[in-house]
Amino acid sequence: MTSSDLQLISTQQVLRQLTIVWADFESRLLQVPIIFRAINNQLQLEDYRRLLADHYHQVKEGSGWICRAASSITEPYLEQRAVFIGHATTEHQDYKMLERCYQATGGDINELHKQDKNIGSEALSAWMYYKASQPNPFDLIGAMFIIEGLGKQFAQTFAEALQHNMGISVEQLEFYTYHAEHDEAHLDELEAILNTGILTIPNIRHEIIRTAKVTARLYLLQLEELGNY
């Protein structure tokens, strides 16, 4: 068997390991009240609006601690670090897509620029920019694969449950829809990264599984507080 054919396996083995990790995340959101009404065509135009503004930090930052982890990434890892920047890149315009729904279900683009952070959204800032400024973070796949899992495996549900259940327009769901399209190109992403050769890393495997464990509650939690400031 060629070092190809161990790294392969090795990959397969932590993506594994991540999709049961994303399955207990998947099940445990599907629970939480905003999610769950939702889903549940118990959903109003106000909730929906709050959802957006609390994600909104969340949304800003992802760009800042993914440049962050990629300016605590040294060499021998130069080319997994430009991967970083790359996303870093395509995610920096997000949050403007986030403001035209939130603008689009009629609120206050200034309103939105003043909030505060949720509870929740204040301890997945401070986890996610601590990994992030440890020396060669790869640990971080784990977390971008939970929070990046959310585009591709349910963005396109909940919006269409959305749509379906309370008429959200395309233009208030534009964040949502368009996530659900683009998210899966990411994670093959994190797929490639994994094959070059970073799972040799001392206890790295561990760390991707433990990392995405504590981004998936704290990703939780952020829901669980909405309009807790």
Second form
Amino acid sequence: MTSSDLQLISTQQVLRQLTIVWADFESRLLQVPIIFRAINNQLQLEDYRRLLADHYHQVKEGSGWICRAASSITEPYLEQRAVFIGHATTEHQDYKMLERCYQATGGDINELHKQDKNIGSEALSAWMYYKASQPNPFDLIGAMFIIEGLGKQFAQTFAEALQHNMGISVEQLEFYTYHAEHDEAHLDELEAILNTGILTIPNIRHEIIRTAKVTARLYLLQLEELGNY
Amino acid sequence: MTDVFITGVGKCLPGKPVSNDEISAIIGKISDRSDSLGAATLRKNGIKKRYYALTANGDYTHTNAQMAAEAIHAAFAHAKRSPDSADYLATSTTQGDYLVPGFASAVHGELGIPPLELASFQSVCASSLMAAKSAWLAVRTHEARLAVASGSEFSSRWFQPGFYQPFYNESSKPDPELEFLRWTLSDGAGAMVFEPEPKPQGISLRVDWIKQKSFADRFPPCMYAGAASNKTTNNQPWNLYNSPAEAYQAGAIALKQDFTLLYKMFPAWVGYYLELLDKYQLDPNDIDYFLPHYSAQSLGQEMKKLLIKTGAMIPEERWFSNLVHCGNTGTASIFIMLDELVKTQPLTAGQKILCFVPESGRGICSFMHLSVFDNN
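Moving from the form predicted on its own, what structure would you give for the form predicted in complex with its partner chain?
So here's everything in the complex, that chain up top.
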């Protein structure tokens, strides 16, 4: 077996473990009260506005912790640092889209800016920054797999349910439909970064999966604790 | 615990194969619009032939229990064993002929064999491997010496226009939740005989493991009958109405499929498959035949991509299915597929077979892993 075969196998094994974590959490999404109620046609516009408000911090801070992670990456991984920086740049303006949706639902932008994090969001944010502050925090690939994957799936489930049940407008949904339609390439990007040799870092495979599990739980917590500040 | 072998397989496909343009004559016509939705469904599921225990003049050729009994007799004949020596019978079906008592009793009655131990399994497609597992374990633990498991369905009786009339008439817009199943499911039965030794001559299949996982903790009912809706606000069971007639009027009797939910189950099933690959250290390239109880078309591109990226995809040329010419017979399908595999394919000792039965009922995922034994 050549070293590139071995690398492919270890990448596949990590993606396999990540997919198992992702599948479990994605199906648990349906039980989160906000999704459960959306599917059962029990939501009102104010519930949706609250979701946008409580999601806001995560979206705004996403590129923040990715930049922090980039700054924690040292030699010999500067190539990978460039990928993190690129990723942060792509996502940096997403919060503006969310702000537009919030205003389209009749929300006051000043209120949104003053909004506290809910307690789940607080835990998720603290965890992401803590992880990003560790040296060479490549275990955050596990977090990205969950946030990108769950984000896309959640967006799709939620956007569909709201369109069916609430007759919500395209402008009000822009943020979620955008994420449901984009983010397709994330699997390729993650695979590419796993293939750059980082899997030879001691214990990193275990840490990637563990970080994915914790992140997934905290992501759900953020949705479970809507309105609890 | 002892090794256990499948020594006989059998099936019952009632009547003559029914082509796509003959379906309406059997299951009846609701409206022209419903027929055109049916044609679209058939293009999607790719089924060209199927069998029905109903006839065009409204009679039935078999009951569900009679189809099961016929398949069981065929499996015993293939195993060269007398059905009279069986000491364990496990049956599976989505809906038996009677509401009460259990389906295994009906099948035992039809078989005309001496008293034996019974188990009735009722679910949609996954009840097949529940019955198989029960028969396998009975022999494995020396509780039984000769066990048989069956899967059988009489789906077509659900699809008569009368089942839909209270809320669905000629001028109604066709409802895909109802129409999909109407044009997809058909009738049939299959069975397998389990013994502690392989056949003295010919091919036997050793059962290596059977595993299933239910995800009902996270999914509401997806394919269901007996409630007007699967939404929390309106899911009163049919027998809690004031009368069966009232339940029927409320639409609580028809069989339905919630598509949005169906697609949400795929990742959970893929996750479970990956878990089992790891648990049993299986290399997908070592599987010689993969028998999926659903059409390849419905394997979403996204899922396929994920399987390829995780090194978990079984090469498509190793997929074996008779969906196109036997139809989708629910819990009977995996038995009918195995019957055809054993009787038509050149199986050789040591080959590995993986059966996959995902159930949309309320999210159950099942697998059975077999090894080929040859005493020729």
